[in-house]
Every structure is written in C-alpha cells, then in structure tokens.
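Below, in structure tokens: the form predicted alone, a single chain.
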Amino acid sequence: MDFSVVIQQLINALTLGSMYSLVAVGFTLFFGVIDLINFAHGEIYMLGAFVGLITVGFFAGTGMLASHFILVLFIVLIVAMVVSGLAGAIIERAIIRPMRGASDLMMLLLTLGVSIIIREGVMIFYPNGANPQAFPDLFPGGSVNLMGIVLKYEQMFVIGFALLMVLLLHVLVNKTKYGRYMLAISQDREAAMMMGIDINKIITFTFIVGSALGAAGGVMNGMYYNIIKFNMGFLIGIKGFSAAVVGGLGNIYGAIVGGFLLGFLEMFAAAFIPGGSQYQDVIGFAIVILFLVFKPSGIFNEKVYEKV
C-alpha cells in the first residue's frame, strides 16, 4: 500500500472529523447541562452555513473577498457563529425552557419539530432555497503538494480552526466562571441553584456556545465542499449525535474523539474497501450500533463530574 495514499486519507479524515467533532461537542454540552438531546442542532449547523453564504455574498459585492480574504473568512465565521448562537438562545428561551421538566420523549419530539421548522423555513424563504447553493471558494491558490500528498488550504484551515475552538472551549469550561457554573449545574442543578447560580442564564449560555460551534462546522463544510443544501442538517445531526455517543455522551473530550473516530471510519472505508464510498455511512452507523450494544457508556466512561 502506498504510504502517501494513507497519509492523504488521514488528512481527509482529520478534516471530516473536525466538522463532526464541533457538532458532537454541541450535543454533549446540551446533554451535560440540561440532559437534553437536541435534534434541532443539525439544522443550526445548516443555518450557520447559509448565514456564512449570505455574508460571503455581501463581501463579494464590496471587492474585499479578493483583497482581504483572510479577514473576510474570519468575519464570515464570526457572523455565522453569532447569528446561530442567538438562534440557539431563542430556541432555548422560547421553546425549550417552557417545556423543561417534560418527559424525554416530549422533548425529543419538540426538538425534532424545531428542526423541521428551521429546515423548511430556509427552503421556503431563502431565494431558490430548495436547490443546492454554490459556496464560493475563499482560498486562492488551491493547495500544496508535498511528496505526492495534496494538502488543500481549506483542509489546513478547517483542522486548525477546529482545534482552536476545542482549545477555547477547554479554557471556557475549566478556567472561567461560566464554565464552573456549567460544571456545577451538570453535577447537581438543585445545589447549584441554592448556591445562587442563575440556572436559566447558564443554560441559555450553553445553547449559545453549542450552537455557535455547530455553525462554525456548517461554514467549514461549505468552504470545503463548495456546496450547501437546505437539508444537510439532518444527516450531520445524526452523525454528530452518534459521535457524541461513541465518545461518551456528556463528555466533551469524548465527543471530540468520537467525531474524529467517525471521520476516520468513513474516510478509510471509502478509500480502502472496494465500493466503500457507497457504504461509508452504513459502516459508520454500524460501529455506533456496536458501541451502543457492547459499550453504551462510550469510549470515555461518563462520570458525573465529567459531564461537561
């Protein structure tokens, strides 16, 4: 087997796993703090991609896209993350909070309903939203070739930005007041309330952070594949949740590992199994089923004090 082919697929898997990990972390944040499996999260990923596309279109009209593409790139990501974070806060405040305390099945159906509203809303109100939308190529020059290994600028940015988000999340959770409050609520909500922590404020903050990370993944999907669709959120939502389950639902580091593992499984199945590209999703979900059957706690066994 050609060593350069293996390295090439490894880079491709890291790129795919970076996007999965950002979505998976959102799922595990929601579950860790509020015990909620938020199936609207995949549509937030999609919404972030469309907000990014609109922002890119604005800068393309000003001419800045060609002359200051790095600045534009970061502005696009920030705008998408802010808008999607606010959307997450609205969903929590207007829909999730009034139903807090309802059965798990009711909350599951509620988030599924929200996901349908977001998906169909984009399809109806975005111009020509039912059709795939071309996402402009933000990186000039394409790629570099190192000993037969093609390294696209998009891949380097996706991997690097995902690692930056993971690092910032680690600092947020472990080094800041809000992070400590999130940990306290995840361990014992009633005790945290008696200690004076504003539960509603921290839960809303959690939705903002999780939704912003999902939106970043959506924008990077558009940058990497140069196309986005109104229904792209459903499958990525299932995969992000699966990655969180594999890593250990409720553990952010498990979600990151699970996301990269799922990306590796899919990419290497497509590359090295004859006809594997047709079955890469099947192989990925088969692994998830095996984890659910034989190790339901995931790779990182969940502990109460590690839920966030």
Second form
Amino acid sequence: MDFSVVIQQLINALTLGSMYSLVAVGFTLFFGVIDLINFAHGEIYMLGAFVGLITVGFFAGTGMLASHFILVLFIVLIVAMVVSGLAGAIIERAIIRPMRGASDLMMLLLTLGVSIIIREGVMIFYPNGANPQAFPDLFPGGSVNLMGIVLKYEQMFVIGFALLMVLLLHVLVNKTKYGRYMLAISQDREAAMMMGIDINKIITFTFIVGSALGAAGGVMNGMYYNIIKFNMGFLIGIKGFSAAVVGGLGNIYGAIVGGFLLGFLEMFAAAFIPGGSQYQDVIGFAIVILFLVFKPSGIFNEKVYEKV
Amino acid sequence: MLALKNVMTHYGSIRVLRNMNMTAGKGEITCLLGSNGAGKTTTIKTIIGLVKPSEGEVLFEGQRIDNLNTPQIVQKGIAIVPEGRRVFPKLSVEDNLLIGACMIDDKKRIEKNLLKSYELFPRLGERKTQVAGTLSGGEQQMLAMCRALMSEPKLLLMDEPSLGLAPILIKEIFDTIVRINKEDGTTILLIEQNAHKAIAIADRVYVLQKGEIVMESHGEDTLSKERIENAYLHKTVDKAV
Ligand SMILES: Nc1ncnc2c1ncn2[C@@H]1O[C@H](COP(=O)(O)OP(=O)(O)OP(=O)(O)O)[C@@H](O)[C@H]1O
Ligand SMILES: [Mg+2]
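The form predicted in complex with the partner chain is what I want next, because the block you gave corresponds to the form predicted alone; please supply it.
Every chain and every other molecule in the complex is listed next, the one we just looked at coming first.
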C-alpha cells in the first residue's frame, strides 16, 4: 500500500474526527453535569452551520471575503458559537430545567421533541430551507503539497481550530473554578450543592460551552463540504453520541478520543474496504453497539450508566 | 445562633420531622443523638435547605433562612460535613478544599485557609495532589471537615464524623472538633452515634426519636446529661440484645 495514501487518509480522518469530537464533547458535558442524553445537541450543530451561513452572507458584498478571509472566518465562528451557545442555554433554562427530576425516558423524549422543533423550524423558516444550501468557500482554494501529500488549507484550519478548542476546554475544566465546579457537580451533585455551589448557574454555563463547541463543528462542516442542510444534525447527533459513548460518557478526553477514533474508522473503512464507503455511516452505530454490549464504561472507564 | 421552631419536614407524603424545636447557642457544641432513621440527617438537610420544611421556621442569627436556597444559606455562614463524607472522589485533595471555599473570592484568604487545613491535618498537606477517592476513610473524613472549614463558617453542621473510624482516629476527630470550637469560636451542631463521646464535649444535647425531640439538656445540667446518657445507652443496649 502506498504510504502517502495512508497519510492522506489520516489527514482526512483527522478532519472528520475534529468535527465529531467537537460534537461529542457536548454530549459528554451534558451527561456529566445532569446525566442527560441531549438528543437536541445535533440540531445545535446544524443551527451553528446556518448561523454561520447567515453571517457569511453579511460579508458577501463587501469584498472582505477575498481580502480578509481569516478575519471573516473567525467572526463567523464566533457569531455562530455565541448564538448557538445562547440557544443551548435557553433550551436548558426553559425546557430542560423545569423537567429536572422527570424520568430518563421522559427527558429522552423531551430532547427528541426539541430536536424536531429546531430541525423543522429551520426547514420552514429559512428561505428555501427544505433544500440544501450552498456554503461559500471561505478559503481561497489552495493546498500545501508535502511529498505527494495534499494538505488543504481548510483541513489545516479545521484540525487546528478543533485542537485549539480542545486546549481551551482543557484549561477551562482543569484550571478555572467553573471547571472545578462542573467536575464537582458531575461527581456528586448533592454534595456540590451542600458546598454552596450555585449548580443551576454552572449547568447553564455547561450548556453554553457544549453548544458553542457543537456549533463550531457545524461551521467547520459547512466550510469544508460547502453544503449544509436542515437535517444534517440528525446523523451527526448520533455520531457524536456514539463517539462520547465510546470514550465513556462523562469523560471529556474520552469524547475527544472517541470522536477521532470514529473519524479514523469511517475514513479507513471507506478507503480500504472494497465498497466500504457505502457503509461509512453504519460503522459508528456498529461500534457503539459493540461498546454498549461489551464495555459500557467506554475506553476511559467512565461511570457506567444504568440510565438508558 | 440557630433555632428550629416547630419544624415539620416531609419526604413526599412521609413525615420525617414533627414539631421539632431545637437551639444551638453561639459558640457552643450542640449534640443531636438518635437511632438510625430518627431523622438526624433530615434535620441537617432542612437547616442547609436541601429539603424545605412544610411547617415551622429555621432561624439563623435571628433571621429566617428556611425560604432561602442552599447557596444563600451557605453564604450566611453555615457549612456542612455531610453524612458519608461525600468528598469529590476524582478531584485532588486541594481541589476539594477549593470547592469548600467557593463562597470566598479573596485569593489570599483562600490560601490562608488552605494552609490552616494542612496545619490542622498535616496528612492532607502531604497528599494535596492525590485524588480524594484514593484516600483512606479517615483521611476522607479529615478532608470533609477541612473542606467545610474552608468557607470560614460561623456554624458547622457535622453528620456522624466518626462513623467507621478506628478509635485513635475518632479521638483525633473529636479533639479537632473541640479545637475548632474553642480556638475559632465556631458553633457546632454535631450528630453522633458515639453518644458517650459526644455528650462529653457537648454544651447541649438533644435526643431525637421518630422525628421528635424526646429529651434535652443544657449547660451545666450534668444530671440531665447523665440521664440522657443512661437512657440513650440503655436503649441502644436494648436494641443490640
Ligand atoms: N430522600 C428520602 N425520601 C424518602 N424518605 C427518606 C429520604 N431520606 C430519608 N428518608 C426517611 O426519613 C427517615 C429519617 O432519615 P434520616 O436520614 O434523617 O435518618 P438518620 O437519623 O440520619 O439515620 P442514620 O443514623 O441511619 O443516618 C428514614 O425513615 C428514612 O427512610
Ligand atoms: Mg443520618
């Protein structure tokens, strides 16, 4: 097998894995602080992509897309992350919090309901929302060619930005008091309350962080594939969830590793198994089923959840 | 400092506390005794706001606190050493302590309180980077105590701090309770199964039975203290036989 082909696929896998990781982290954060499997999270990813697209629209006529595309890129990402982060906070505050204490099945149905509302809402209210939307190419087409390995600028950006987000998350969780409170809540919520932590505030904060990261993934998806659609959140939601389960729900690093692992498996299945690309999407589900059966605590041995 | 007035607490439709009247005087050690399921932990949870009384009032420094939420109550100066320690198992000793200080913004004060914890129990200082879940039971109890003290509480609620510890450690814990009380003037409400030891250091003693106070003694009234001790130990013996 040609070595450079393997490297090429590795880079493609890293790109895909970056997006999965950004989504998986949200699942794991929400599960960590309130034991919730939030099936609306995939829709936040989609929402991020659409907010990104709208934001790009503002720059369309200005010529800035050509002259300052890096700046535009960051503005688009920040706007998408802020708007979606707030959307996540609103969902938590207005819909999930009042239902806290309800059975897990109820919560599952609730988040499924929310996901349908968001998805259908975009389809109905976004102009021509039922059809795929073109997401403009923000990068001036180009790539670095390293000994026969093609590194597209987009890919470098996606991977780099995802790693930056992972790093920031690591700092947030381990070096700030908010992170410490999040960890405390995920380990023993009642004890955290007894210490005087305002757990509602921290839970909302967690939703903002998780949703913003998911939205960043959505924007990445848009700028990488140049096409987005109102129903793109469904599959990514299940994949992000799978990645989080593989890493051990509740474990942030597990989710990141799980996301990249899923990206690798999908890419390599598509590239090296004859006819494998047809099964690319199935792989995630196959893996998650295997993990649920044989190792429900995930590769990082997170608390085994007896929940769903 | 703390007063419960005709407090009634329910879990759903099950009544756990009835007509509870109790006072913890400023600077005193108040001890609440009672057999398993009497409602001791529920009393503490009512004070800290984890469950709301369905009737009656909880007063702290003369102000009602039963309508406040837990962070607000902790902010007023009440801290808790919960039943079963409840340290955060995957956080380091130091992070556990920092969580106890979540009400304090001043970094210098937090630093000072950390040093004080390590002075109180040098073993914690030696293990400050170790995750709490791997501490021994005794060390976890020390951590739970110091974590509560990190907030510089005026009132410290302790729910069976000596449970499951070796006699030598029990002595260390009791010595520390007295020290916190005498040196810092911290008011203490102590729940104990270890009635003999608890009564020895207590200024006030209450006995709780099926959610009601059935006996109390206060101050130098050693006679009634003895009576409680006899009655309580007698009852425990009865049960054991
Ligand atoms: N969350 C709850 N829901 C329903 N009932 C509860 C709950 N917590 C406690 N109880 C009941 O309330 C009663 C008093 O419980 P509590 O924990 O206050 O007892 P305790 O005096 O602390 O006992 P122990 O010495 O065993 O710790 C018990 O009968 C218990 O079963
Ligand atoms: Mg108890």
